[in-house]
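In the form predicted alone, a lone chain appears below as structure tokens.
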Amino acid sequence: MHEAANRQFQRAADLIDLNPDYRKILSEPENEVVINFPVRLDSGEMRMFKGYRIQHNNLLGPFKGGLRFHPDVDLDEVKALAAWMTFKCSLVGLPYGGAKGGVTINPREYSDGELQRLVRRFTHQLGDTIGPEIDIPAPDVGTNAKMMDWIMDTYANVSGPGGRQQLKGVVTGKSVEVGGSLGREAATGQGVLYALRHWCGETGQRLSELRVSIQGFGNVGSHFARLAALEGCRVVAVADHTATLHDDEGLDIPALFAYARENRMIKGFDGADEIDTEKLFDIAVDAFIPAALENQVTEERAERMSCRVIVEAANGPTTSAGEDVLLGKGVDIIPDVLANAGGVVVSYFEWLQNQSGRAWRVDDVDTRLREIIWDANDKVVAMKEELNCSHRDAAYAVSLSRLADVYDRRGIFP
């Protein structure tokens, strides 16, 4: 994965002939941290969990990137979504730097009471690897706010009394109760949305009139297809680890959307037929929203989709031979850096609230992350138009020229 996510910046430095050492810094993370860590179970037995923080590149400011718990945790992945964060915070104007973190588990296994000692101790042993204004992770796979109030709570303790009120901007995607910001939770979902909508700006789409598919139903796929549906988007099938399901007039998200809540699943929803994991990829639409894991359109799966844009709401999911195939196809792929940056610019919300001491609306939430959103997609369609190339590459491009340039202004000590 870290040399597929080099490769795609690497075309784009191609593209505007990048400064060979900036290639170079931007290849390789800054530090690679590997935790062996003890956390003792409700059975009492003592169990040994690896966890990594990778920092790619804090040229723009605090590194910045979420935590994952997943069994497939490891270094690649890790340092590849790390890399990714740099270039997506970057696209869109945000002063931070790119980080990824994670620990190899599948939290589904183990207790609150077992995952808060897990939590507590990575955050521990982590130490002054994180800070306010060093590195501020956020929720990922398998991760959620109530793991991001124990890590705030966690580093505020181990801190010291001073300026504990401050500490709060260690972490985002907390809970609104202990710091966090209005309008997180389904802020990925709600960039994603914003980044079809100026597509079907850039083509002359209805946004109403689409056809969506939807891999992933956890929160970035839910909240996308209850946002979705309410701008009168059908969606006709929807996957999650469970099931996949599908109606072709379109399924009642509303419904679907508080069922996953309750059951934190979508098999057993007995409003659309269950159908076969492989057919989402044969069902005809407009649009096709991985919001899953990495490397899922593949060479074989992009052979039989059917669309007219994928929006990548997931890092990483559409493999480099998937995308040949696609674009081969003439379907435009919205990329991954563009279309989920929503979290994180979010996330830069909420650490600026907790820096001022101020609460914002909901309202101005949105309205401020869908100007950041919008004007990332103009600079992108404008760089794709100069360059004649993809709109993945372009994003990279814009992303590039903007490190470039700090990187020409600050020079590299010593």
Ligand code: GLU
Second form
Amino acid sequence: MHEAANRQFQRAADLIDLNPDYRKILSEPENEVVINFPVRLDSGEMRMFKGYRIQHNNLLGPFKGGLRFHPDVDLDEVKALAAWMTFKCSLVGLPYGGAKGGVTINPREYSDGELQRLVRRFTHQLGDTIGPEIDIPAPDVGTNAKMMDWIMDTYANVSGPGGRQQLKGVVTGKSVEVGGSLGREAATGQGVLYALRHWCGETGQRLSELRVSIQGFGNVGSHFARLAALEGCRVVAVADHTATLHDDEGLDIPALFAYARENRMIKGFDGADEIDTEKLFDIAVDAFIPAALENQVTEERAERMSCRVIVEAANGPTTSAGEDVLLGKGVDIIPDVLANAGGVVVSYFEWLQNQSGRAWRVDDVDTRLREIIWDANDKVVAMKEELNCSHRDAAYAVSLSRLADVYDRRGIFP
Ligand code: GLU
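Same protein, different state: after the form predicted alone, show the form predicted together with glutamic acid.
Okay, now the whole complex, with that chain kicking things off.
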């Protein structure tokens, strides 16, 4: 995966003729932290876990990026995800570098108490690897606001008596009550919708007339679905790891959202037909939203897909062979680093609120989020026209140009 991520960046680097020194620096993460740590389970057994924090680049500011809890987490995956954060933060103009972390675990198999002990121990062992001005984790696949609250509390408890307000910024995506931001939970899905709306403007479509299918109904997919349905989009298919639901007339998204909140899955929802998982890729739609894991849109699935745009809510959902097929069919792909940047943008707003001690209103959060996402989309479209390339290559070109400009000015130490 890290190789594939590097290929995306090298292609854009060629297009803008990126300085070879900067290429070398950006091809490898700056720091790779691997931690083996013990956790006492409810049964009394003590089990060892493996956790990672990969800090890719901090030219633009503190390292920034999520923490993933999933059985497939490994060094290679986290390295790719960390690099994508550098390019994402640069693209949308945030004062952050890129990082990612994770623990190889299926969180569904553990109790709340076990997860709390795991999060606290991992945070403690990370020590000074993280900090509000060093590296700021956030939620990702398998992690949530409650876990971010535990990280903040653990960090605060070993930090001495001072700086009680600003140290809350050691992590973002916290509960609002604990120092989180209004609008953060829905931010990634909201940003995906802003990106889709921008594409509609670019291509002369109406958002309210789109037929949409969504792979993944976790935080990102479910909020996207809820907000898209409010705009009048017809969500005709939704899949998660338990089921794939289809209704050609459009699913009842508010009901499905409520059902999934309560049951933590979509299986068993009786308002739609359950179909075979692979059929998701055969349903003709205007927009396909991959909001699950990486490498889902493979070459074989891409051959079967019929859509006009893919908005990558997940990180790395399209394989490079899948992308070639889709671009060949004239499908636009709004890339992850642009499409799902809403999460880290509102993380930035949360961090600013933690620094100032002043809370923002939710409509201020949404307005500023939209401005940032649209502005980045405008830049990508302009670059796409200038270079005559795909949205992904253009997004990387915008992102790399900013990094190169800062390297040019700062120079490389010593
Ligand atoms: N995990 C999210 C991402 O991949 C959010 C990161 C953040 O808020 O720092 O962009």
